[in-house]
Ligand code: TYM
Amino acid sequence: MSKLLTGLKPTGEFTLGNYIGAIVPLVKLQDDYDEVFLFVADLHALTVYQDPKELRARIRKFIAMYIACGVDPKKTTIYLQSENPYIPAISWLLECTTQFGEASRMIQFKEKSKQNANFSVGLLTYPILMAADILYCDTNDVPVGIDQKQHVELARDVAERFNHKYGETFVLPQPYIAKEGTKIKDLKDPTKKMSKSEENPQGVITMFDTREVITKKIMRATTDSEMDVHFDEDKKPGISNLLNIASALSGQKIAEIEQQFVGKNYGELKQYVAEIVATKLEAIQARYETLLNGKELDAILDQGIQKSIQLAKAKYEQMKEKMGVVR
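Can you show the structure of this one chain in the form predicted alone?
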């Protein structure tokens, strides 16, 4: 069976850029695999201090938003990492077969440990916990960006060493580097990506913005002094960004949208894009509110964690037996 696993870290905020760049591709991948696993990496979030109340709220909000955006619980097993006690147990067994040098060479560890004089041991060992996340369910592919590829390669190396020492136990995972998707840029500065951390909130559309707010932000988006609607990221980054947004949300090709606006002005294009964005986000927001305020979300998580625990327990017992940790 082909299996794909991905995790979401409950930190930060949801923007239109996150939705188009990360969630839409995941929704499409659901139909390409026999099994898909999506887990909330809440244990990973603890490598730095998190306000408990805020973290608890974000966890539910993140899951609800992913489902509202199209992640289908019938196609994807969704669960909280922290609710599966066998994953940290597997992580410990893997830590005991991982070299210190391997863990300390992880790029993110080196960068973050340099930034802070004091850091938790979890910052060093969390790539091994990530390996446990990947390996317990015999994952084939793990969608990652270039910056996370090293972590999947570590998981593969650890699995290969374990298989060599104790016998075949793990499927060797591969990093899944998707083709570069649509990158949504800041509305006020279209040379930068759309990010909640940007100083000017007028350049960022969040997944919770109202129709009125969305319309105002898009109508004030930076464009150029020309009036010809066509795609050219170097000379017309603002217009190209609006065309990218419209194409991603409408399913139309950019060339088709360009054709619609031959002889029309930028204001008409902005009104068109604002209508598409507002209509799409209103539908997502309605589904999100239903999930967050009802019982369906807990039922989805209960079903997902049951499957996750069953698989992790079987793998943990197999590992213990092979390592001699049995009576």
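Positions refer to the first chain, counted from 1. Think of the rigid core as the biggest set of C-alphas that the two forms share within 1.5 Å after superposition. Please read all numbers here as calculations on a predicted model, not as lab measurements. What changes on going to the form predicted together with this ligand:
- When two forms of a protein are overlaid on their rigid core, residues whose CA moves 2 Å or more are considered shifted, and I309 is not one of them between these two forms.
- The rigid-core alignment places the CA of E35 less than 2 Å apart between these two forms.
- After superposing the rigid core, the Cα of I23 is displaced by 2 Å or more between these two forms.
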The other form holds:
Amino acid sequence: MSKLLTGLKPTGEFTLGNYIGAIVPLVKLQDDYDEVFLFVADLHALTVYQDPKELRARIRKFIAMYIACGVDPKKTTIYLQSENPYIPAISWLLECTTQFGEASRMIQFKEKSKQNANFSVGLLTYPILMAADILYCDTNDVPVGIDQKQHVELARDVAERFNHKYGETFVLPQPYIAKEGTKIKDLKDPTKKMSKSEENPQGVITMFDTREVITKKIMRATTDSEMDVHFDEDKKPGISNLLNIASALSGQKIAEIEQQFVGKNYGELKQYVAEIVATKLEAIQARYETLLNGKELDAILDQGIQKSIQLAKAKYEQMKEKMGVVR
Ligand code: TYM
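Same protein, different form: I have the form predicted alone, so give me the form predicted together with this ligand.
Now the complete complex, all chains and molecules, led by this one.
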């Protein structure tokens, strides 16, 4: 049986980077897997302080946005991570089979712990909770952007070690990285990833931006001093980023877009990309508004969490049994 799972943290805004890195592949692959899971990683959000009121509002926004983006609750189990008490319980059992060195070598931990001297312990154990998210339901593939690849690989290592120590328990997961748009870059600084916590909002497109804002941001995107539109992530990070965005949203191959722009200037390419992004997001936003104000969301989450709890409980009990924490 093939399974696919991914999650997003409800922090900051839902960005175009999140959408292209995690949601677009999931929507495309919904029919190709026997089971698909998508959740809001609200427990992961807590590793850094969140205003409770804002967090609560954002959780709902994210769920509505998932469905507006084309995630079909009939095909995909949608749930809220914190409503499944077995996930943190599994995470603890996995923490005890993860090495400190392994966790502290994670790039995200190294970067984020540098930014704030009073970082939480949760920042270190973050990828282990992520391993619990992934491993409890025997997921095979995990669509993520490149920034999360290392965490999925850690989940795989931890699963392998557990299987080796205690006997076959987990399916070994792997990151699923789509070719285009694996890492959407900041429009102003295309050497950095487009990130929701970015200080310069001009470089980040959120899923809630209007056509006007999107167009402005894309027209002002940083490019280079050359003239020709072609893909080269090292020499032309800005242009390559725009090509990645257009390709991920339109389904066109990058080579086709390059061909289309032979002899044309960067301004024309930007117009083209802005049109693709704005048209896509306008359609999503219209569905989003209807969903956010309707009753459907709670029914979807109630159903999703039931299934998630059932699977996690079974896995937790199996792990406990193997580890000898039973009466
Ligand atoms: P988060 O919330 O930071 O990001 C959600 C997803 O969006 C991808 N992403 C990007 N992809 C391409 N370009 C970008 N600029 C960009 N920015 C973000 C991320 O790679 C991710 O796939 N720890 C995870 C949430 C999580 C999770 C899980 C994911 C918790 N448990 C289990 C998969 C499986 C996170 O913080 O993602």
